[in-house]
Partner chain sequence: MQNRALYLKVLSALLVFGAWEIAGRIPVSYAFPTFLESMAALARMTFDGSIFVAYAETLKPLVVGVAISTFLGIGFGLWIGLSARFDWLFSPIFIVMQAAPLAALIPLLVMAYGIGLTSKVFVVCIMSMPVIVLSTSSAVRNTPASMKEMAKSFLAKDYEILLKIIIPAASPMIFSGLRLGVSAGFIGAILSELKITPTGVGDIISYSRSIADYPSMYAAIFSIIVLAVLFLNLLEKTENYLFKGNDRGYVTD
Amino acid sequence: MVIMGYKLPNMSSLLIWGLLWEIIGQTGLTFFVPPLSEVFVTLFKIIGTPAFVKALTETAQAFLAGVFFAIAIGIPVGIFMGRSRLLDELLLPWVNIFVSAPLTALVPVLMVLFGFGMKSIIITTTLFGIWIIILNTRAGVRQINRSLIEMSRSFGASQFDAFTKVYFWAALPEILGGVRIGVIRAVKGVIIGQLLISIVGFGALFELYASNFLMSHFWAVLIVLFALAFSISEFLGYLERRVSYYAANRS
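May I see the structure of the chain on its own, in the form predicted on its own?
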């Protein structure tokens, strides 16, 4: 389905899974999976409550701050790694380690170093999102046609000009791809931080509803979280497709 030039994802699979969820919930096979209709009724009941609004605000603040630092640090580091062989050899092994490592294991260390407040949650969110941004940015820079860089130098471009007007824009498709994946990972990071470091935001709601076996409430909050992550991912994917023509200039 296409609306205003934007191709919407195929919703048929979601409808099938939603119908299957409703059938399983109505049969009462397990208390853990309530009917989807009940989940949506609960969602509309809690979505305007002060507790939900507070949780959404706290989660959004930590998430946006973490994503900001992941992007602000990850993109420049990735560009420098793509430009410098020495820096690439020094940092790439560590970046690969953190991409594949279970970052949840670092949470206790962050709690010791930075305490139990919002700072640790933001750092956790940043750590979950930054590494894939660095890798994708590095990959984009390494694919840039050398003639673009040589041309910028012949026109007297400074290092800063080359950084902002050549490397960044030529690698933009890969950068956006990394940001899209990094944002999804950051959603995981902020919830882990709010569950393990300080029970606030959506983490507090998950803890409250799970401990009291309010599964329709639990799934309602989870659906909101999934919907937000999916919407952000689709928007960034749309931007990635819109700027993909930059890649043609590198060949």
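Between two forms, the rigid core is defined as the largest C-alpha subset superposing within 1.5 Å. Numbering follows the first chain given and starts at 1. This is a predicted model, so every value here is computed, not measured. Compared with the form predicted together with the partner chain:
With the core held fixed, the Cα of T57 is displaced between the two forms by less than 2 Å. With the core held fixed, the Cα of G201 is displaced between the two forms by less than 2 Å. Core-superposed comparison between the two forms: CA of V33 displaced by 2 Å or more.
Switch over from the form predicted on its own to the form predicted together with the partner chain, please.
Next comes a single chain, given without company.
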């Protein structure tokens, strides 16, 4: 929005919402919404505490491991599906099912199969993120210019070289787009996993604070989590824009 010839930055309205939050909090309208200033004070108080650091590391570990598997499995599978028609026709129906299926329903299965610990949470995270990565990688590989493939073949590229030197890079913009959405979904997956499987990490903090009516603690952790999630998604969006310059250039 432009006010008096000056363009307000994109997310600046969050300040107004923050102010509104503060006012609502100050009036004591509802117990569930403490003033934002109080939340921030709490935030700085708890951010170095062992409980918070533990929650953060537990969550980060599960998240990073889950995302690692989603990417490390998702991209190659996507490339193979983009290259091989048979594989594509066999796998695509399943990928399409899982990309939009209510994956929360699978979490109980993971619990009984893999126990109530880290393993199940990591798998949940991977399950949330992987399908869109596969789909986008596949789409990216399928749009690769035929002459690029023929070029690499004419120069005698090995199958492995073709994958790592041509397909991956030519499909990179789509792959990154998929990774961005996949990672956003993985963030949701890790929290859902922590809430459903075992009450650990941030999930445990939320439960603890909510059941003890520590509202400003609850909101403080929520703000940290949302800010982290948002930063990750913006950072990946930035990377995606960085490579999209050549997406526009290739034909």
